[in-house]
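Next up: just one chain, as structure tokens, the form predicted alone.
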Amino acid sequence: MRNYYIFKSGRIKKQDNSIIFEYTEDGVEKKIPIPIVDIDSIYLFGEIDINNKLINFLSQNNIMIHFFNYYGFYTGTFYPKEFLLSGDLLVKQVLHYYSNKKRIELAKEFVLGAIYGAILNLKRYKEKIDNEIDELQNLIKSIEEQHSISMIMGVEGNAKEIYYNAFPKIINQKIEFKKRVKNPPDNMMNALISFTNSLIYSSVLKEIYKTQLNPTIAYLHEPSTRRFSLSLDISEIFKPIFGDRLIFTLLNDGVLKQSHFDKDLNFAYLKEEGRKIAVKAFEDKLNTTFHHKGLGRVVSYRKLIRLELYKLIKHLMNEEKYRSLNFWW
């Protein structure tokens, strides 16, 4: 099973146990079948038309559609009917985010699992960056002494602006980054930020779906409607590790060039080739596998997603502490 990703326009329709994806090209009308048993999730970044009957296709399977706007922003995802329900796990999360002791204690491991993948990388350019190492571990020592989730919120946001202070000595491409802007991003390294989070987000979600995990229920990130907060804590570990090391890659390689931005708007947004030379990039890298000392054996980085997410459900359990992952490579 594979994730597709689809940038042109067209519809997808149910045809016997596939789908189709049908669009027209230079006049002539084209169709892709695409067998249901291949499909891990879809992304449509095109404008395509769906209908009901491919929806319940696909909420049978258990198929997630995420969707991207003519930006190539995030929007939303269509969630399917959960398969892998737990009560017991579900009541749980809630006593935890309940618990303020309980909630603090995971916000604390989120927000160091981020800023332990940001030192991370900046130590593989420790000849180009000042003193952004010594200052992150700084906040790392401070993480104990912060006693709301505000607070906690507070030092994962200077670790942040610590951190990306340091990209413009690291990116050998020149590029006006002073600060992260989003909704919208108002350059190249905004928009590839922007990009490569929904990415993991969706990613992220696409892996609490496959566990016994409620995805509304998060401790960093305020539950709230119509977003899936847990995937937004979970998130902030893997950003460093599978997004940022990605685009200092395309960038300092010159993969990915101005020219693969929309010069009109103040290359703020990625085109087409663009899109699927990062969509490309990050599914490689997600398919890439090593040593993992812990386990002794071979896994994927897509697979350390759901270790994480087994971990959380172990500390959940009480039946083990969560502690963030801590990449050593």
The other form holds:
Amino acid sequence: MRNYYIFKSGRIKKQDNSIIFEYTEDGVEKKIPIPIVDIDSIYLFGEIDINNKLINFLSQNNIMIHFFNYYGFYTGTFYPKEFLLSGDLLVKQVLHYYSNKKRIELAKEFVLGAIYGAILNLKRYKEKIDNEIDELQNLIKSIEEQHSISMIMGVEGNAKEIYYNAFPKIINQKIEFKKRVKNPPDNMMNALISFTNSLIYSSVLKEIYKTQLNPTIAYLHEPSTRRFSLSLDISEIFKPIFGDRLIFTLLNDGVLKQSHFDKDLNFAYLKEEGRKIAVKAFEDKLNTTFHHKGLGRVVSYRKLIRLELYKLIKHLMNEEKYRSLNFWW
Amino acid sequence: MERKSIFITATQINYFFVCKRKLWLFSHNITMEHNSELVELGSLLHKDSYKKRRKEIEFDGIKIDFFEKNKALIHEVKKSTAIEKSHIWQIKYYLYRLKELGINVEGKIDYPLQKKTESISLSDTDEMVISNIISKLKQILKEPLPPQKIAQKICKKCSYYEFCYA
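Same protein, different condition: the form predicted alone was shown, now please give the form predicted in complex with the partner chain.
Then the entire complex follows, led off by the chain already shown.
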């Protein structure tokens, strides 16, 4: 099973027990059959026609579709009906949100995980940076003292600021990056961060779907927004390792250059070629395997997301305290 | 936590022998996504074996693979002989439940891959053992926390392995 990323424009439809991607190239109509059992989820970057027959078929097979707009900006996800449900766990997930103490405990872990990842990334470029690592380590110490979600969010904001300040020192290419700006991003770096973040968010969402966790009930982020907030919570942990590390490599190795961004739009958007490069690198990263000491078996980086969710489930069941991922390599 | 369903399923009896933790998690609907090849193989085997004689019986948490009416014999198809004890009690449980309904039959476990079968009947002692198992099982499910990991060799093949040891 794998993710299918469709960049071309055309039409996807159900045919028998498969789906067919139809598109026209140089005036010639082409059809690509994709076996349904091979699809994990579908990412649509092109202008694609779909119908309800296809949606029903994908839903029956528990397959998500992630939509991106013309600029490669994440639009949303078709989330098929739940197939793994546990009433007991849902109640406990809600109770952990409802109790301020319990909620804060989890929110702290997500921020901790994010800072661990940031520190780990900075350590790889020790000679290029100043005292960012020490500053982040001080923030870690201060997390314990925070006693409200907004205060924890504040620590997270400070951590991000320190961390992002180090980016221009790390990157070989001359880039303009002073501040993280979203909706829309305002330069190359912000465009890349937004793009990889959306890939991480959708990957986490897909893993959540394959557990009994409810994606709307979150702890660091407010569940009241339109998004699947739990996916945002968990994404925080994986952004530095899956996203930022990728960005450093792609830019420092010159694989991604200014020419991959849309000049007319202030380099704020990746062009198709650039998106393909980033998506390919992201997939390669997530499919890379390593020996997981705790499990005593070889797992993919993608699997780390699921394992994190399992740890969260055990926490919610009051079985084992959740401790966010702290990389040992 | 009280379970809504009054009926103990054969899977639960099976898990009782394999792993009490798996039993608890499964019964609280913490089930794993079925993507393991072993599960796939099992369901294929189920589909393809003994097609001609197939006559499934399903009632109150019981699903019997097939039933030979003229021989008063029920069959259960299994992939391996590895966890035999749980297989035996699973089919004994079927016999027990059928007996409760006034149906007296014999049982057989088929291992098509090994071309082996095993005959199973229900003794008076077995009946006592089963009613004992049922009450122990209900006790386990009432516990607020799942039982400890068993840390056995079979864990490595279990679909819950990553869940338990993450």
